[in-house]
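Only one chain comes next, encoded as structure tokens, the form predicted on its own.
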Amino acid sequence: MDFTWEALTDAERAQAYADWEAGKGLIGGDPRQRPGSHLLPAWGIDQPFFRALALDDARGDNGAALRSLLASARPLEIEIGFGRGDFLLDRAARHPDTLFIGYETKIKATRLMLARLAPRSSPLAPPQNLWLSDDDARFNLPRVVADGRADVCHVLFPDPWWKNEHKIRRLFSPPFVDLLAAKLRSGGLLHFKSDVHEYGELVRHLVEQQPDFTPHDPTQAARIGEFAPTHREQWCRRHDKPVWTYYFVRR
């Protein structure tokens, strides 16, 4: 595996952007090459669910509802790779006035999360301020969320893609960090965790090399406050495995 964090050459940086524009490394492939990508799946119609290329699917009001929320003044938090959704669901319940968007490329996990969001006649009913997508966030965010709109972006325990030939699938790259800088408002927060120290330091290097972010600042943990750990973090706690957490502020 290769988690080197030396400065990229101009050619390497240019190649990263070329791969990005070509849709290389997207989990599930490039939606632009997928037949029917302008339509929502039947199970997602009239649910708090969206895909970038299907916002105008006339079979439901998904796109109009999401656009209205994004046009409002509500704070916005985004989680990329919500997995089982424990952290995201808890956070949305704690902050009912905030709009939350969760991305998870595993369709089964997204459908299970939608089931958890189904209305229930109970005081513990899930929050109604949470929208989900199974798009790769690298494709969806530039097309759906306006620049400077997000207050917080959570990226918790992303797959490190261990093999060198899989490096292109890693979430963090120079163009991805540029994307986060564009979507976060001034003073917004990037909240990142990993149980792979080498990957954490690679991410730290990439983010701190981006001039729009301040260096990692542990005092920003207060902005997260109480939270429910992700499934991966629960596993780390049970097995006494270390977790590395980083906080970067958008200048």
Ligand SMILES: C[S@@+](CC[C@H](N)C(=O)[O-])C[C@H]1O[C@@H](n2cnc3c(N)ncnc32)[C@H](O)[C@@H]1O
Contents of the next structure:
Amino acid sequence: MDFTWEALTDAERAQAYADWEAGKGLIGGDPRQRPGSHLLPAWGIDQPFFRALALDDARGDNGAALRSLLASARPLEIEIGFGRGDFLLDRAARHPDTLFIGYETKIKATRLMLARLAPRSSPLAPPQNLWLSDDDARFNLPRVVADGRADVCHVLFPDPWWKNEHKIRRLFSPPFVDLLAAKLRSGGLLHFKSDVHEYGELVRHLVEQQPDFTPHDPTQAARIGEFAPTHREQWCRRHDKPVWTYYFVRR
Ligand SMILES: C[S@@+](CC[C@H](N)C(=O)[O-])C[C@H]1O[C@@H](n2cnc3c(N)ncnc32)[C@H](O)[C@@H]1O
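Beyond the form predicted on its own, can we have the form predicted in complex with this ligand?
Below, the chain from earlier opens the complete complex, with every other chain and molecule after it.
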């Protein structure tokens, strides 16, 4: 395992920003060139950049619908890497007045989420407040969500990408933390979980080094309240594995 961000030299930090600028490590590559992108219906705010999959308005110009929702004063929560969607579906149902955007680059997972949402008669019938994109959030967020717009950003059990050669794919890097700081409003919350303690501590270190975030504050758990665990968290509970949860407030 190689979690060396803590020892980042200035040169390595500069390299992280250069890689970010060059789009290196984007999951699935540049979404505009992704093979198989036709497998999901795509409507764009700003095609070809954004693929917002909204079920409540499948035939309409839901790009415009989402754009106007984003321009409204409704609270906004974002989940990056929703996987099977258990947490996001539950949260969107519990908070109907809040707008939710979920990102998940795995096309299979996104299709599963759409299937879970589809039957109007099911208890998971689409909440009108939930929008999905299969873009890499690092590509999409800067293009879609205005700075200071988000109230909460959830990043739950991101892959740690253990191997040195895969490190570039790790979600958390200095420019990614800058992106979260830019999109969260003052007082907004970054909610992060991991079942890999070293990775959790690496993320804590990276976030706490960003001057726009306060140090991890466990009392912020009250802002999340009751929730449905993600698939990974369910697995941890079944196997009695510990989970580390962190809360960082945007200053
Ligand atoms: C280990 S899984 C955890 C999924 C879910 N949060 C859970 O706890 O069960 C991490 C997920 O994040 C997704 N992911 C990773 N990087 C992403 C990115 N940049 N944008 C959107 N999704 C991403 C992956 O495709 C993967 O499904």
